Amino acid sequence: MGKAPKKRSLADKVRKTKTTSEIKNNPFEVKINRKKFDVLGRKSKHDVGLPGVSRSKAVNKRKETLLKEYKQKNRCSKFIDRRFGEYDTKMAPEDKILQRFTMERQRVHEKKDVYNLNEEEELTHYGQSLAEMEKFNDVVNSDDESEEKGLLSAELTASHFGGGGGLLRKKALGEEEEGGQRAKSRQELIEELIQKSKQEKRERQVQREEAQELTEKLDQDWKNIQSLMVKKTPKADKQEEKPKLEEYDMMVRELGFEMKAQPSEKMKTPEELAKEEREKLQKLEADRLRRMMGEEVVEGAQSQIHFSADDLNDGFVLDKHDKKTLAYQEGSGEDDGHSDLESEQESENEEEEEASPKPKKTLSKEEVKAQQEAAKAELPYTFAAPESYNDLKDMLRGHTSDNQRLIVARTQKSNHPSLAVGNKLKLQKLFGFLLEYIGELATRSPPELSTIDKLIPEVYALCQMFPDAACKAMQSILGDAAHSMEETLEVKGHAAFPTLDMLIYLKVTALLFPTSDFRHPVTTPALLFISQALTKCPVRSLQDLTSGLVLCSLGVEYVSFSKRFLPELINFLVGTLHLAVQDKASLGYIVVPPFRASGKYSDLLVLSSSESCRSWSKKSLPLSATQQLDLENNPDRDTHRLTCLSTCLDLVKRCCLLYKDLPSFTHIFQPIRTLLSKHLSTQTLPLQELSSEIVEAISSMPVTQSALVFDKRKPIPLKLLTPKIVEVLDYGKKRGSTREEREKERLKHKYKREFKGALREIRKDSRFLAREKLNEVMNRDAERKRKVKELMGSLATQEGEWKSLKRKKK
């Protein structure tokens, strides 16, 4: 049967019916290739193209070539002998067979013997092959003959297991040849063998009994000799000659009696811990309320002491309930043999006594009243989170600093975020209220700095719990302060130093957030605020100078880890030292704003009398001096001036240690060196030692820079290349190259063109094969759907016939 004719598409029919002239005249079949510019005298072959015709020709060509190869892929209609050397006429048949055998063995070896280890080598054990030993050819002996192996004679073995005929027959023939006697019958031979085996068995039994008797006799003799060899000593001598235990042995035995580490409970989650804390506080609050009402509080059993996972029970904290460790002493283990039993009985008696209920004591009216007063004086154990700042103030009003810290801690535990949905927002508000409360404490007169110090740990705990909310709260405080300073600078041209509350906020910022980051959303604005205050705020009084020195100490604290250079800090310290100079005629350094070289406020640190230096003692600069400074007489002022100078020199010393690795260290601290060595060397006698240390530290740093000097050598000129002149013709073609170069360029151009054409054809072939594969899949799916439809139709017909038959039967 011939193949079915291929289906022709409508386009193929149209192209077949149309002639070439009609196609060329049809404007829809013709594509005109536009030129960028016309050249006279040049003939072009591709001015007009027929894409439809060329596409159909390419498709037909691929159907005849590529499609046939694709359909015949993995199909073979003839047998090809692929044996080695089959079509090689130069090889002999023996060589072919030998080579084929070698290749077959190599192929099998590569597949099956990959994991075999030394298969050809024979493994031995005591000179015997393991392969032979694994055949289990040894004869299993009976129980009676287990001690002596291989004692059966060859005759008995052959008679029982080898038939008995051949060996016995050979023996009978040998006896006839030797003695000429008559041959014994089979029955006689068997009886003789039985007698021999019984006799051998009796002999072996006798030998075993004799060996056993000799062994027992030898043991008895050895015991008699051993008793003679041992020298007995009296008991008193034994006690005296007993060696004493060493210190190490004593410690080992004592460790054996110590308490072992008890297994701890599993590690609890923060939510579980918070829940336990709240329940504990609620229970304590309920007990307090019962005591206030005059009710008796039933004391429960002693709570079990909780041991953490890290607790080794090494006796670091000794409670009265801890058991005493038993110390081993010399001689205590010999005489007291029942001490353990007695101690166990005593411990059982103690437990029974503890378990027995104690009689309740009735309290008198005075005791009940005293108990109620004590319960009223106690702090509540649970607190509701304040909804506003006034609620917080009312909650903390009238309490000491320790009680205020305790109230905030209990409020935090009672309103943990894991206990209720709205607690997170309440504690975030509490953080803002605490910051505002700290600012109010700083503005009071006198400022309650001890209370602020007590509240800082609770503020830190809230900051760790809600870092985002804490960041926003501190940003708002710093932003408001910076905006107010900018507005004041725009109106007046200068601003006052930050008040004490703002200084405390800056200190709290350094405690709550990291200061060593390159850029931080809170500490970076705080550092900029400090720099701006040190630059824009003029020093007009000793109180302003105190605020400026506090800002300098905060700036040093901010950059202590990152070692970031703050020029405003160094300038303020230089200006502070300049305020103590009396003679300002020839300075030798430059004074930077907000300080002035001379003027009304340029002598703030100049001492009024030299006698105040003798009575001055070094003290720390009080923070309260930034808010209110009462200096009534000159000695008090001089004392404060010396304190400011001491603080300034301490900050200079810290800056020297901080910036000693900078390449420009010597140039930065040159003004300070000039001030201390020339102007302040004789004026500040109490601070002479500190200033000399600073001058020595600055002078000891080596100068690593060298002055810039012109190079004396003549500069080497750049390497110049002689230009290559190439003649260019009109059409952009190069000329002047050799024939080989032109041929090489032509081949390169031809290679590129062919390479691009091959890529284009490969892409077209890939698209053609993809279309064919898709057509095959669609045809298979259509055929499957058709068959499924036929099957479903036949099944529906059968179902209808069965239902009609069923209805007829009814």
Contents of the next structure:
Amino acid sequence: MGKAPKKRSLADKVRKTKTTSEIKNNPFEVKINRKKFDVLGRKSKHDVGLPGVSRSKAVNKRKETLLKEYKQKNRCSKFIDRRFGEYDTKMAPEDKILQRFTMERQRVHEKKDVYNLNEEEELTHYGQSLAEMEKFNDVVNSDDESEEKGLLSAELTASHFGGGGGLLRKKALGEEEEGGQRAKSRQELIEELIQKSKQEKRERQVQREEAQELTEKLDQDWKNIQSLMVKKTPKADKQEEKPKLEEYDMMVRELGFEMKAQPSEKMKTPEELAKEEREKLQKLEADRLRRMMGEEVVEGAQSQIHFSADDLNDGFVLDKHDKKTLAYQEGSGEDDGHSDLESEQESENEEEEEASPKPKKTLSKEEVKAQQEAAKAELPYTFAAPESYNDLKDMLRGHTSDNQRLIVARTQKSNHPSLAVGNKLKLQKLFGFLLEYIGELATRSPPELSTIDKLIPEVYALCQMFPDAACKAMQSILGDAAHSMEETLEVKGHAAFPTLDMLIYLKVTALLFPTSDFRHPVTTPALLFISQALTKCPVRSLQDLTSGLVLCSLGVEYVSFSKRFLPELINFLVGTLHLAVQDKASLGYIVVPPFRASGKYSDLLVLSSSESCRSWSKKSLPLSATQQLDLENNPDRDTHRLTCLSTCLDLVKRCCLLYKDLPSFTHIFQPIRTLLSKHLSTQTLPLQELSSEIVEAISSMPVTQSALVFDKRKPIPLKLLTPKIVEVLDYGKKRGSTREEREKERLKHKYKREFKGALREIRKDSRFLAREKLNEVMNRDAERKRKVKELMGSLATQEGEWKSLKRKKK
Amino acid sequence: MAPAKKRNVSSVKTAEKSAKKAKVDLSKTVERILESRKHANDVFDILESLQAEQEKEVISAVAACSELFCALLERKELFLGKLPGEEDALSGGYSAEDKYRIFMRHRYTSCVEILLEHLSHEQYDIKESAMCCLMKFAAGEGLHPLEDLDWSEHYSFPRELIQALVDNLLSKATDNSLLISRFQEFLEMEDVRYYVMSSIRDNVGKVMDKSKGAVVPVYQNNVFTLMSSISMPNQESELTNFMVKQEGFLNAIRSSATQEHKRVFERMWLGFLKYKLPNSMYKKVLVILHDSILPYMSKPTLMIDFLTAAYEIGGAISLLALNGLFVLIHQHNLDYPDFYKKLYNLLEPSVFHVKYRARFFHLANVFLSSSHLPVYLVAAFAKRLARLALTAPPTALLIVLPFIYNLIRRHPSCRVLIHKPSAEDEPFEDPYLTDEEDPAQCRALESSLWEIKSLQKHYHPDVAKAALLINTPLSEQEDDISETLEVTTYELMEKDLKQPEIKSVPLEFETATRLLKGGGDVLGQHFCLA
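Since the one above is the form predicted on its own, can you give the form predicted together with the partner chain too?
What follows is the entire complex, opening with the chain shown before.
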């Protein structure tokens, strides 16, 4: 037992000295793992093993870990050597030292304040301490700079050249010091400097006093002579008097005063703009109010004389009074961009008129009164947002349409949502009120449509600001109208045509919201409403017919972009044309409700006399004709009829163009074609032309179509027979089992292997430990044996000596 | 009975406030008369105020009358049996007691006469109170018959009174629908209903014979209102509510009460319908025919003449007659020649616009659900409906499109209408003959449903989406059209209006400057602001 480890250790020692290649090439070191059979393409890592190498590796590892632990067993304290790279044999000693040094430095550095420069490390510039320089600077700055004129003092150069001068001086100092006593302390240096500067200052003061006296004297003299001189500005003299500054100094100062890159005014955000706008309006309002009270604004401004920063103070004034600088006019000029030109110009003119008599200084009483009146007539610049519909009405009452628009615009501006929290809600309400107002304007008799026209841009602007609220408001209007119509329909089976306000609302809807959307929360219901009105409202008078035609026009406008099919539109146009047919017998077409083939109101558009055709010329129908139409005599009525007819024909023409792509075009327009070609052939010239155009357009369309087929679908792809790919985890094991089972199997296998490996390791560990213990015991025994031997030897020699002595004695 | 009384009391109460005095007087008079026969002559005062001008006075007089005569009826102080003339009574050898009774009976008759006259008064309140009072008298007479009864006949119903009441209700001049609806509560009672029905029949016969078959709109309207307010009992067990004794009534009609009711009901309606009716009346009758008339007739097939006549009229009336015909065909084995041809010809543009659209399509759906229909017929219907869809409003389109799809689904051989791959390449003219009346001759199968293709460009998103379905093979599942049948335009609109939360509303980006600008300027070209 004792022998084997010795051998092994010897072998290890031998192995250690050899390189790996040597070992690998040594056939006695190599163990070849024989393969039972070759598997093509499989690369095995373990075809060759180096048992000796791996054993020595394992032993070494154990020595480092297990042996250490064993030795530390039953010991409470332990010694850890943390010296950097102490046990690293690969490191060069120089590297070790360097590393240790840097680590040391880092440790020190971290501990101290990061912002403190190292005290022992002085920053220098050309060898001069910067700290020192700073101190010198202070001394220099304390001097009155303006006093020194052109003299190149040491301090000055120091300030100008920084280290350069310092360097020179230091050298000089050094020389001095070399000459005299070595190294004055800093304290002394400073004191010396202070003294020096004080002395200089005193000198300068004395000089200045002298100069002052001199100048005073000179002035006195000058005054005495001045009367003798006729023209000579004192300024020129003064300038000459001044000693010429050195160019360089001037430049330095200039550079000192030069504008640094200053932050420019930032771009204004919309909120700021709105705020400014409101402030402007508020200012204008305040101004207006003051003038209304009769105060003379300009008077006050005149009394206090204002000097500008650039004033030369030479008594020169450009003009008496420049009106242009007055704030008010500036404001009104700028305001133009947003509001109506005309009224603004008016107000400006007014302003000019007001301003022109100013030189008179005091206004007569009448004039003051007139001014007040004018101010009253002028619109206020800020408006509180109306809280209710009646507020809005009160606000707008009695104003011209232009002014009403202005008022709304200003209300909107002075209540911009970014100015206050509640403004958003206020403006949203304002939109609703405006819509209501528009409706009311339309229901007045006569309807004030031009005012509505003027208000449209404001409504549009508000709508752009609050799309959701606008949508809600419009929806509620449409919903209410549709609901009431539905109710009357349920009771009576038919309803009256929508009133003018509803027509206007429908038009406004088209202006505010896109009509071409496939589905839109506002325009889709609006279109439905139009179609509902066109199908359910019987035509009983020329007013009704006009309303119907307005609705038709709206319908055409709604679908003009999207070219959607609106059957009710065609139905209504056919019905309208049918109204103009004289002989209602033998019709070749069918009239769709609300029209009837014959009845009380089916002759509405039949002309009373054919003569009226000749004098007729096309004119626009007034929108108010939908509400009331008073045509007493037959010629008037005929004119209206003809206008309606021409409108109708034009709409038909537009429809022809819109729907020419529909597959059923011919069937849709069949009744119109029959009507125009067979029943309505004798009409006036322009209508004749129009109708023949339409008939031509209809008949020119192709009648033939290809049969319907379903859309071609993508062919369904064939079934592909790709192999099923299964991940192979363990060869030679059951592969049919499920994934989970395979996984479980794999894990079990792995566990088993690991377990065996661990067992083996533990065994090896215990074997190693036992060996170590044995070694220990043997070493101890050998020691003891040696000591005993030694003792015995010494005893023997003692004994021997003693015996020899005894023998000698004898 | 009870509610009538209450009503009476309340109406008296209202009168009380203004005409307190008259009322107090009248009630005192009534008390006096009832107290002693000395004051019998005061009854004339009451009758006089019954004919007064003022509404309040009349109403209180009516109340007084009803109190007085009901009391008298109860006390049997009215003369029973055949009433002798007033002079005869005076001269004849009657006892004083009898004389008094005869006198009172005469006053009673004149009171009834006045009340009947009041039924055609202008004031509704008077009409109503008069009617209620008369019904009270009727109840009183039923309990205490004024006739001399045979010992065998224990039952008597005041038929004459009811007959007179009905005659007056069915006025030829004024529309009595309000009064009739008030009268409806009395019709709850089995015996009253029974006798009212027979009186109606008699009355209609009399009046219509007099007018020689000409239309009498107001009268017919009244008759219809009265007849339609009759609600028939469903089962015999329900016959519990009687004005007069129950057993007596059941004995009187001598057979199953329900059967008898049905017979009378049927006779009444047939009697009414055999005369010429105004068109609106046809519609009204046809609307209620299938669920409140036909089920209560003992022989519904008797209605066939009326229904065929109505079906021949055309338009909305034909649509409505369809319903009755359907019941007859379906439940009573009626054979109707050329039914589908007629149905086909009913399809006109107006079908989509009439009030009874939902009912029509419901029935058409039922008629065309048979899988034994020939393909040409189904194709003709589909093509015809598609053609008509070109003029239909969106609500109708949402019915028609699924309807057509259902037809094609039920009859797969109709698929050529939307899928004809054989003739894909060469374009041809639509061979469908619109004006052909015979669905067999209209060549619908050779055509395609281009109309639906056109509707894919319809302005309403739902319609356009529905029309898009023909681009792909239809699904197997049939669409349920019953949900869309009753959808109104407003409901369709609400779908967009009531959308919960729209993310962001798209806006018109073109800045609006003028009212008449924009959208191609169509409005601006023809109209001006004025």
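Numbering follows the first chain given and starts at 1. The model shown is predicted, which means the values in this text are computed figures rather than measured ones. Between two forms, the rigid core is defined as the largest C-alpha subset superposing within 1.5 Å.
Taking 2 Å as the criterion, residue 630 does not count as shifted between these two forms: its C-alpha moves by less than this amount when the rigid core is aligned. Relative to the superposed core, residue 100 undergoes a Cα shift of 2 Å or more between these two forms. In the core-superposed comparison between these two forms, residue 212 has its Cα shifted by at least 2 Å. Relative to the superposed core, residue 79 has its Cα moved 34.7 Å between these two forms.
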